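Take a look at this single chain in structure tokens; it is the form predicted on its own.
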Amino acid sequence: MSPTRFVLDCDTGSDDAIAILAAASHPGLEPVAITTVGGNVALADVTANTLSVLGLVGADVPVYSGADRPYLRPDLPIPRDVLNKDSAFQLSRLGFGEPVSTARAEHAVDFLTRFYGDAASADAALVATGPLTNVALALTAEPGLAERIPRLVLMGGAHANGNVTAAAEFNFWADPEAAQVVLTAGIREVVIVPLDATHSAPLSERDCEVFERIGTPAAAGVAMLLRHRLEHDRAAAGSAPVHDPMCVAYLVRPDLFTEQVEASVSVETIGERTLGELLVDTRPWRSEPSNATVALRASTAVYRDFLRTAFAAG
């Protein structure tokens, strides 16, 4: 079978950086493009790190630079400087080295509104891992693009509780208001991986002997990324999830998630408290009708042999 082609956006910190290590070795993904957009860290060191991380295994993927700040906001709700202050968990760079290659001229967004425009990419999913800016401007620009992108799978919001506030995951909360432009733009086939999927498989220190067993670059660096997360996530006990590698795995592994559901989603753009969080409509009496599925648990055999298989090629 010829391998699965998509474009991957995202906001390269550690978890990005693994979905890209993952999606540039694994013999069934083919990344036609990265775009890059300001979330984790800012802009130019999202860009910096995916074009350093592509260099580590010497893949030729060519990357956009995207939006530095939200849809609609200023900043983020809460500025990167202030959010981060007391943490080590987020590093600006990644500590592969600087980059050997460039970002195209081209911006993120005339990238994905271009390529998508083009029946040639009408088999080429889209997987977005961090704030959806980028997308939601895309669409915005062009809005008959909603009906050329066949199938979205992104990283962001939680069923339960969120990681930045007890509402709001992350991605999320960076930019609601384009979360909520791309849910509600009407993409045929949407998979939302929430923080619920991402946390039922946790990876720990024995996957990252693991991948030091196997000794390819991708590999080596993998584990040097895990365990900073697992010194650094401060809910850690011996595993942390990984959050952004779900979203590639799932390209070949359908069989990924173990519980999902159909749901009418939205997101909250004003609550006080609640902003950025993911509503999961799924009554059957609800008036609006279901507009993506929503992976609520993961294998975590499953989500470990994908890795495996990836970092063993690259």
The other form holds:
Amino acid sequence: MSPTRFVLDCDTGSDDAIAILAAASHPGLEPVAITTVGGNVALADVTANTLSVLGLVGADVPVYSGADRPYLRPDLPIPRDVLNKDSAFQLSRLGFGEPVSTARAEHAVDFLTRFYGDAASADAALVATGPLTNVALALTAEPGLAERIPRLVLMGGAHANGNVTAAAEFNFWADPEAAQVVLTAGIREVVIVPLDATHSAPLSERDCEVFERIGTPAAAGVAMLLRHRLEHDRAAAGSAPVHDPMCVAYLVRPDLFTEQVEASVSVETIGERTLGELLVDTRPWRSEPSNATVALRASTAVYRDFLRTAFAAG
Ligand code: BDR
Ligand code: CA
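Based on the form predicted on its own presented above, generate the structure block for the form predicted together with beta-D-ribofuranose.
Once more the chain from above appears, this time first in line as the rest of the complex follows.
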């Protein structure tokens, strides 16, 4: 069976980096391009991190640098340097050395509109693991694009508590207007992987040890990133959620999610205390039709199996 082709739009970031390593290493996956967006860290660091992670495993995947500020807002709702002021969790650089390659000259938004405008790309999913700025800009520049993206799998939102605020998860909070544009654009199949799913299948020190024993450059890199998450994640107590790789895992392991709902989803763009909140309307009498599948729980066993398959091969 030929590998599943997809474009990854990300804000690398340690869990995005694990998603890239899994994507580049898993025999069932073929990342055709990576587009970068400002999010976890500033765009220049996101792009450098992405290139150095690819360099670690010698993966020849073209990288296109994209938006360095949100869709409408001049900055994140709270600027990044204020938000991350006392946090050792967000590293602006991931420690894999300076990149040995460079990003392509084409802007990520131009790449996305060109790529999905081509009938030969009709099979390629779009996976988004950062703020949805690039995707929203591409859909705005080319409204017909929504019909040409066969499937969007994204990490964002929370049905229960968020992580930046009680209501909002980081990716949706960082660019709520972009998230709202993307969710309501009419893309045929949208799968949302919110915090509810990622927190239900956390990884632990035991996983670090497994990856260290595998010992390939990808597995050793993942062990290092995972250990940093375990040491610095505020919620970690012997285990920590590793959000973004779940989206790429789902492409080859549709059995990853053990509970999911079809819902009419939207994102709060105005609320003083709820900015960036994902609204998941499952009421039988709702007026809007369902526009997404929202994963609520994941299987740790399936997630581990996916990661071990990826890194044993990498
Ligand atoms: C999301 O925000 C970022 O910190 C992570 O990379 C992930 O995409 C989790 O809220
Ligand atoms: Ca991310």
